[in-house]
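For reference, the chain that follows is the form predicted alone, supplied as structure tokens.
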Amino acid sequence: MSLIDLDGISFRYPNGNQVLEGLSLCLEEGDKIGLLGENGTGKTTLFHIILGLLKPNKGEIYIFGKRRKTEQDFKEIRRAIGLLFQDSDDQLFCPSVIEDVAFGPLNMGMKHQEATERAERTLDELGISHLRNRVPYQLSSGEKRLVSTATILSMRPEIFLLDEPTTGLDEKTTDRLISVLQNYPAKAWIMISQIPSVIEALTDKCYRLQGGRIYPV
């Protein structure tokens, strides 16, 4: 059974911009897919459709073997799929870093102490424990990127959708993040990146989104 199966997905924005047209994609357990494409080709849109944040004009979405169409359908799978947004400011909204990272586990029903302990471990894994009490909006772009990643990791998702995960990171920090992801027991992931070394390290197959559809690279 495929984890994610997209069949004939088309999407047009209200301004008439058609970004996806008959796109099909299958994500199976063990897949680590890299997604390439020019800006504006619909890569981020595709992630938002998978999670039900946008609704396609045509096509069907199957996740964990079940057709997903209604908001309730997507609510069931959002805990299992971690989306790292392209813009970190869209992901961070709490008064402190530790609260942002603990928010997901708390929302999943964990007790406060357990959620905080998991958040602490996640920050430590990424080497950013020193940011624990910082105000997120005052962080540098690279620090925000790591904290955003921590908010996803702390929820222990089965699948990752990673939108430019290394944006704003220096080489040393990028290497650390790559190591963390390589050792994380995810079932599969799709990653958008324009950096060849990151694609090589974190994916085993690559596609290009062009003209509304994806093609093997």
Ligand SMILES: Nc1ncnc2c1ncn2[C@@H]1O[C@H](COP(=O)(O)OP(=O)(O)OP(=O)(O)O)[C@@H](O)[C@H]1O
Given for the second form:
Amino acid sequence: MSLIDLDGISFRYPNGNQVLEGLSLCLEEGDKIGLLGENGTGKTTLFHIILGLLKPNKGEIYIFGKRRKTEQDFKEIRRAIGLLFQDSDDQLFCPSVIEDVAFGPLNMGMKHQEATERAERTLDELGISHLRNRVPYQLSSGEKRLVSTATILSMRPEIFLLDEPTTGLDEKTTDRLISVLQNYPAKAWIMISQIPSVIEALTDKCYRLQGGRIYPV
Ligand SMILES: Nc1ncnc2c1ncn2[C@@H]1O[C@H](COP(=O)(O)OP(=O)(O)OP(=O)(O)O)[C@@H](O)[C@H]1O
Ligand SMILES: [Mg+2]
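What does the same protein look like in the form predicted in complex with the named molecule, given that the last one was the form predicted alone?
Following is the full complex, with the preceding chain placed first.
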């Protein structure tokens, strides 16, 4: 059984902009897929479709072996699939960093103390414990990137969809994030990145999105 199976997905935005056209993609357990493609080809759109944030005009989405169509179908899978948004400001909405990182675990039903401990551990793994009490919207863009990643990691998802995780990170911080992800027990992930060394370190096969479809690289 595939973890994610997209079959013949077409999508256009309400303004008529056709972005995806008959796209198929399969994510199996153990896959670490790199997703490449020029700006505006629809990579971010594809991630939003996988999580049901946008609805395809055509095609079928199977996740964990079940067809996903309704909002309820997608609600069931959002805890298991951690989406790192391309824009960190879409990810962060709490008054403090620690609350943002504890939000997911709390939402999953964890007790306050346990969720806070997990959030603290996650910040520590990423080397950003010092940001614990900061206001997220006042952080630098690289700091926001790491805190956004922490909000995903703290939920311990089975699958990651990572939309340019290292944007704005310096070399040392990029290396630390790579090592955290390499050691994370995810079943699979798809990562969008424009940085060859990051693709090299974190993926074992790559696809290119072009003209609304996916091609092996
Ligand atoms: N809400 C919207 N309405 C209309 N068009 C949109 C909307 N959001 C995105 N687009 C367009 O859809 C296309 C795909 O956008 P998307 O953000 O998925 O591209 P991308 O491959 O992630 O690009 P980048 O590499 O720059 O992040 C682009 O042409 C974009 O301008
Ligand atoms: Mg994008």
